[in-house]
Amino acid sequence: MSDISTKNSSITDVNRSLYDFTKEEKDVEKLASGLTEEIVRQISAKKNEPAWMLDHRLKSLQIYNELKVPNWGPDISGLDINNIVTYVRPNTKMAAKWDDVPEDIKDTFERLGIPDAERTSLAGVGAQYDSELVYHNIQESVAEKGVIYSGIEEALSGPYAEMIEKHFMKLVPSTDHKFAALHGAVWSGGSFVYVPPYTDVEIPLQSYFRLNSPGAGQFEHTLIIVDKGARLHFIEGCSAPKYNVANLHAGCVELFVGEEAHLRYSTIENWSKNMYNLNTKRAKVEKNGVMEWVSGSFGSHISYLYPMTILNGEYAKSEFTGITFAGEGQNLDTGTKILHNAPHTSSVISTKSLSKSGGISTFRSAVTVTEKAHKSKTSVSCQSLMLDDKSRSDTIPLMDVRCNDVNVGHEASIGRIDDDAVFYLMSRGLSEEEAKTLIVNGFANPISKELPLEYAVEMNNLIRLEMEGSIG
C-alpha cells in the first residue's frame, strides 16, 4: 500500500491543529492486520455475541470476498485491507462517569470539548475510542421518559435484543456494496437509541468517534428507532489525527422513523486527511414522518458518502442539507439518495460544496420516484464554489421518475469567487484573505444556521482555518 503524502500546506497545518494530536498507545489490544475468518471469529468471541451475530459476520465476510471494489468514483487503490487493523481495543471498560475514563483518553475528549458540551447542551453522550465505546451516559430526566440510549453491544444482551436483531443491517444489507459487507463482518462499537411513542427528546443526543491508532479501521454501528409521534435530534461527530499511512472508516447508520415521528441527524465530520471514509447511512420513514439530515464534510483523503432516505409511508418527508469542503489532497465524493415509495411524499435537497488548492468535490444525487408515489414532489439544488484555478467541482444528478403526476425540480450552479465582490470588500478596508473568507462564510451560511450553535461555530471556524494562508 502506498503511503499518503505527508506534505502539508500552511492551510492544512492550521486546519488540523485542533484534531492532529496523538496519544501514545498504552496496553492496547490489537488483532492482526488484514481480514480473515479467524479475525472475524476473534472479534465475535471477544464480545460474547449471540450465535446469530457470528453467523451474520461470517456471511458478510463471504459476501465481501465476492464483491468488487467500486470503480465509478474516486480511486481507492491506495487502500489495502491487508494493512488495516480491524480491531483495536483501548485498555478500559465503558464508563458512565468521565472520572472513570483513563486520563489519557479522557484528555482526548476534553480537548475536543465533548464533556463540556454534555454539561451545557446535550441530553446524553456516547464516546468511542478506536474500536470500543469508552463512555456512555444519558440524563436521568430523559431516561425516565423511557428513552434508551446505550452502546449497541450492551443492548444486544439486554431487553432490546430482539428489537436489534429485527432491525440490524436490514436497511443496509451486507449485499449493498463491498464496504457494507466489510462492516457486517468486523463492526465494533456504536450506539443504540430507542424513543418510545409520542416522546419528545427536547435536548440532542450525541455520539463522538475518535480514531487514534495508525493504520486502523473504525466500524461503529448506529441504530436509531424513533417510534410513532416521537421526536429526536441526534448529533454525530468524528475526527482523527493524521498519520502517513491510510486509515479506514466504514461505519453504518440505520434510522427508523415511525408514523408521525421526526428525526434530525446532524453530522460534523473532520476526519484526518489520510482517511478513507467509506461510510453508509440510511433512513426509512413511515406515514407522516419527517427525516432531516444536516451534514458537514471537511475531512478525509477520499470520501464516498451518500445518506439515503426511503420515504415509505404516505406524506412522509425528507430534507437533506449538506456542505462539503475539499482542500489539498482531498477527493470528496458526496451527496444523497431519495426513494419516493408512497403517495404525497416530498423531499428537498440543498447542498453546497467548496474546493480549493487542487481539491476535488463531487456531488451525486439519485432521486427515484416509484409507480406508487402519486402526487409526490422533490426539489434538488446544488451550488459549488471553486476558490482557485487548480480545484475541481462536478455535479452528477440522477432522476428516475416512474410516475406522471409528480413535481420534480433540479438546479445546479458552479462558479468562482467574484473578483468584483472581493475588490469591493477590499475597498472597505478588508484584506484579500478576509474578503474571500467573508464571501465563503456567506455562501455556507444557509448550512451553518441549521446546526446547533456550538457546531455552527465549529463549522465556520473550520472554514476560516482552511482559508488562512490561501492567498497566493
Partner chain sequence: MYTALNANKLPVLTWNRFNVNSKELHLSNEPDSAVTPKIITDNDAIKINDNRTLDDIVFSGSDKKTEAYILKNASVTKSIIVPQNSTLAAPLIFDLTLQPTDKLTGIFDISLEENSSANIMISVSSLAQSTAQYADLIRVHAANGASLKLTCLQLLGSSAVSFNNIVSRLENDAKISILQIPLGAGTALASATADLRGYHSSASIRSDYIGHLEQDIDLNYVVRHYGKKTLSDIKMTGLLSDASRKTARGTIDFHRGCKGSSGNESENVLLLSEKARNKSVPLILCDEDDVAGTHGAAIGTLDEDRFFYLKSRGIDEKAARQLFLDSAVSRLKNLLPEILAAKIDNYSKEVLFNESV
Given for the second form:
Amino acid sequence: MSDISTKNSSITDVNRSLYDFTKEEKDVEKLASGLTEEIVRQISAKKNEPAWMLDHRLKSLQIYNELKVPNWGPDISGLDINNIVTYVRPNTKMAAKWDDVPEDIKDTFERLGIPDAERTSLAGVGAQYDSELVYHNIQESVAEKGVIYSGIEEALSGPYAEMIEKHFMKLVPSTDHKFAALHGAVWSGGSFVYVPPYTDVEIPLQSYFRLNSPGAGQFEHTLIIVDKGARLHFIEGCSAPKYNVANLHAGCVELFVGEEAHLRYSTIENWSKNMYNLNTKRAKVEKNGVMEWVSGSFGSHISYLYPMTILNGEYAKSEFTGITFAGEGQNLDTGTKILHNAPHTSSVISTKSLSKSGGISTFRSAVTVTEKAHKSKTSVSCQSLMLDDKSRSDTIPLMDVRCNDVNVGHEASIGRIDDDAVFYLMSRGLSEEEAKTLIVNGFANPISKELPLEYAVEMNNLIRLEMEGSIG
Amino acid sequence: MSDNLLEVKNYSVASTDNVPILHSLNLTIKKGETHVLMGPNGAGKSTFGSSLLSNPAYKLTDGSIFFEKENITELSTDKRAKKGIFLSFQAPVEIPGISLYSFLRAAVKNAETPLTGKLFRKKLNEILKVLDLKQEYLERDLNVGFSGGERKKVEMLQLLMLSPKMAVLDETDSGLDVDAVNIMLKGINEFQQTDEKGMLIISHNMHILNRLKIDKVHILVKGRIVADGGSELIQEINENGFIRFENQAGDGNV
Amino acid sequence: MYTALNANKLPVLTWNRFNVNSKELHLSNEPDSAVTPKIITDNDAIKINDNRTLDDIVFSGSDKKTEAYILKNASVTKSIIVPQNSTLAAPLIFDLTLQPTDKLTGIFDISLEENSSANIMISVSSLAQSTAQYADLIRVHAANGASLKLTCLQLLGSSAVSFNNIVSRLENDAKISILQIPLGAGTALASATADLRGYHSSASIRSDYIGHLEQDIDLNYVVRHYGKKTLSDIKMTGLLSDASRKTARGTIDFHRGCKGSSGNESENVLLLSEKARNKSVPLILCDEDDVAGTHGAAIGTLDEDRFFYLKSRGIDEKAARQLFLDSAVSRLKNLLPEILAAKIDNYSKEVLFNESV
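Mind pulling up the form predicted in complex with the partner chain next to the form predicted alone we just looked at?
Starting with the chain above, the whole complex follows.
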C-alpha cells in the first residue's frame, strides 16, 4: 500500500503537459491516408493473417462504403477519412521487456507512468503505440493459472486462433454502424484475454493506448473472454498529444462474460482535444454473470461512446458507472445501452456529466427490456452539472419496454453548483475556485470511488486541471 | 363458543431464501376470542401475521393452517381473504392508480355479505365519521401521500367495511396520537361485539391492551411461542419486560 | 391520396433503430365531411369567429409539414378571443361528433388578451365502430398575465385515426395548463408545445391515456424555456392493457438566457398485459446553467408487496386490472364537467369494459 500512496503523491503533481508531449516519428512505416481496398489489402498482408480475416476486412470495407454517417449526435463533418492514416507501424517489434522497447517509445510510457504502475499494482500490461502493440507482459503467477493475455494478432496464429475466430466481431458486427465497419476493415493491434473457468485474477490487467502520429487513426481490437465462474478486472487507458489535424480512434472492445463470471472494465479516456473518438464497446453476460463498467471520458474533441451490455442469461447483472467532463472545444456524446434479454436480469446505470467553458456533454442511453425478460429490473440515474452559462448539457435517454412484469425506473436532474454550498465553504476560508473544485469532486465521488486508487487520483487531478482558472 | 376459527399446527415459516423464522407454532383461536401476540423486536410477530395470509415473501416449511376447520394451507392470499381473514398491515403500501373508493368497492364485493350501492355508501359514510376521515380521501389513490396515522385509519376503515370473520391487527396503534388511538379502540370494540368473530392483536402497547377484552396472550421469542396465558401476562411484561421469556428461549435452544 | 408525415418529431434525434425519432402517419387528402361543432357557453364576453387570427404569431411548434397539412385541409376554423381583464369561469366547450366514416380537420386559434383567463374544452367523439380521421391544430397566444385551461378529450372509435396538436406562446406571467386525454382511436397522436417567451410564464401539461385493444398511442410534449423564471411541468400517466402500444416523448428545453427557470417531467406507466409495449424518451436539453431540470419515470407492473396487499383484500390479478381501469376512468371523469364525463362513461361502457370485445 505504501508504494501506491507514494505514487499517488507524484501523480498529484501531474499537469496537462504530461499527456501533451510529442515524439518525433523516426523510421516509422506509414500507409497512405484514406481508405481503399488497396490499403486494406496492404494492412492484411503486413500482418500475415488467416484468409478469413482478409475476407472479413474486405466485407467490412464494402459495408463501410454502404452505410451512412449517423443523422443524430455530434457533427463529425470535420472528420475526413481521406485525410486519416489508418496504419502507422512504429519502428519496433513487440517486446516482453521494457528494456527491449525503443528508447523514445519507452520514454513515452515512462512519462505516463505505465512501467511503474505495472511494478506496483498490475498483473499484466499491454502498451500500444499508434497501430501496433509495442509491449506485452503478464505476471508469471497469473500466467501459471492459465490466464492468456497477449496481442490479439499474435494470438491469431496461436492455440487460441479458433476461439478468436468464433468471437471476433460477433458481438459488434461490421453492420452495426459505419465506424464499426471501418474498424472491421482496418483494425490493427489490441489485446486478447482469456480467463479459464473459476480462475480469479486478483489484480487488474491494463492496456494503454497511445496515439503519437498526427493525422492517424487507431483501430485496436480488444477481445476478452471470461469463462465460467472466473473473475477479472481490466483497465484501459488512452492518451495522445494534441495536433492541429484530426486524429481518429475507432477501436472495438468485445467482452464475453460466462456463467457466474465477473468482469469489471474500467476506462479513463484522455485523448487529446483533436481526437474523434468513435469507439464501440460491448459485453454479453450469461446466466448469473456480472458485468461492471466504469467509464471516465475527459478527452477528445468529439466522442460517440455507449458501452453496451447484453444480459443474455437468467439473473445476469450489469452496473454502469460513468462520468463525462466536456470542456472547451469538446462535444462528448456518451452513455450506455442495455439489452435485458433473459428473466430476472438487472441493471443499474449511474452517470454524471459536467460541462464547462463552452463544452457540450450529452448523456444518451437506451434500455431495452425484451419479451423474454420477465421479472427484470433496471434503474437509470443521470445527473448533469452546468459549470457556466456558455456550455451545454443534454440528456437523451430511451426506454423500450416489451415485457409487463418488470420494473423500469429512471431519474435525471440538471442544474448548477448550489450557491449556498459555495457560500458555506467560502465562509470557512476556501477560495471560490477551491470551493467549486471541492463540490465538483464531491459530485464525481461516486465514480472515483469505483476506480482503483491511483486512477481515482488521476481523475481528481484531471478535474482539478479542468477547474483551474474557472473563476473570473 | 367452542368452535375453532383459526388453528395453526406445528407451523414453521422461513423466508424465501430459506432463513427459518418461525418454529413449530401451535395456536388456536376460537370464535368470539381475542388473542394477543407479544414479543421483543425481531421475534417474528409480523411474519406470523403476514404468513397467515400467505405473503409470498415467506414460505411454510412445515405444519398446516385451518380456518373454520377447513385446511387452507394451500390457499393463495386472495382466497384466504375471501374466506374471511383480514390482516391490518403494520406499514400499508401506496398503490398509485387505484382510488381508495374503487378499492373499497372491489374489496367489499369479496366480503361475505357484499353491500349494494346505497347500503355501501351509507355504511361507508358512517364509518368515515367514526374514524374522523374526510370524504375527499376516497378519491385519492390508495395510501398515496397518506400520513402514517391516516394509513392506519384506512386499515381500520377496511376492517369495519369488510367485517371479516377473523382480524389480525399488526401494530394497529403504532404512530397514532391519543385521539386516534381512542378512535381505533372504538373500532376494535365494535368489531368485538359479536361472538362469531375472532381477533389476533400483535402489539406491544400495554396502554391499548389494558383497555380491551383479552382472552389469551402468547409470548413469541426467537420464533417460538414460549408462554401462553391470560391477560395477567400483559401485566407481567409491563413490569419486567421479556427478560424472563428470553432466558427461557435461550435455555430451550441449548 | 394521402399526405405522408413524420409527425411528433423528437427535438433532438437519437438511434434510428428504436423508431422513436418521429411517427410515420398517413393522412387522407379527401375533402372534409360536413361537421358542425356544438358550442356550449354561458358567456357573452367571449368572441368567437370563423377566421384564422393567429397566422402572424411565431410558434416554435412541432412539425411544419403537419401544420401545413392542417392549415390546408381545415374545414372547421374557430377563433376564440378572450377580452382583456375578463374571466371565464364556466368552461367553453366545443363538442365535435363525427359519423363513423367522417374526416374532419380543424383549426382553433385562441387569443387571451392581457390579464384574461378562460377554461376551454374540445371534445371529439364518434361511435365505437369508426374509421374516422380527425386532425386539428390548436394555437394559443396568451398575452401578459393571461391564463388558460385547455382540455382536449378524444373518444373516437377503435379504427379511427386522430391527431391533436397544440402549439402555444406565452408572454410575461402568462399561464397555460393543458390536459390531453387521447382515450379513443386506433391510432391516437397527441402533441403539445409551449414557448415560454415571457418572464415568469408557466406551462403545465397533463396527458392521461388508457391503452386498450390494439391502440397505438403516440405522444410528443415540448416545453421551451426562453423567458427568465419560467416554470414547466409535464406529467404523463397511463395504463396499457391488451395489445396496446405507446410512445411518449417529453422534452424540457432550456434556452440560453432563461435564468432562474425550472422544469419537471414525470411519467408513470402501468403495464397490465403481456402484450403491451411501451417506449419512453424523456429529454432535458440545457443551454443555460441557472436552471433546475428533473425527470423521473416508472414503468412496469405492481411489485410483490403491493400485489400482496390487494390480494389480502381478496382482489386477484384479474380484479386488480379491472380496478386500475375503473380508477383511471373515474379519475378522468372527476377532471371534467358532467357533459364530458358522461361521454367518458359511455365510451368506457362500450369499449373499455365491454367484455365481448
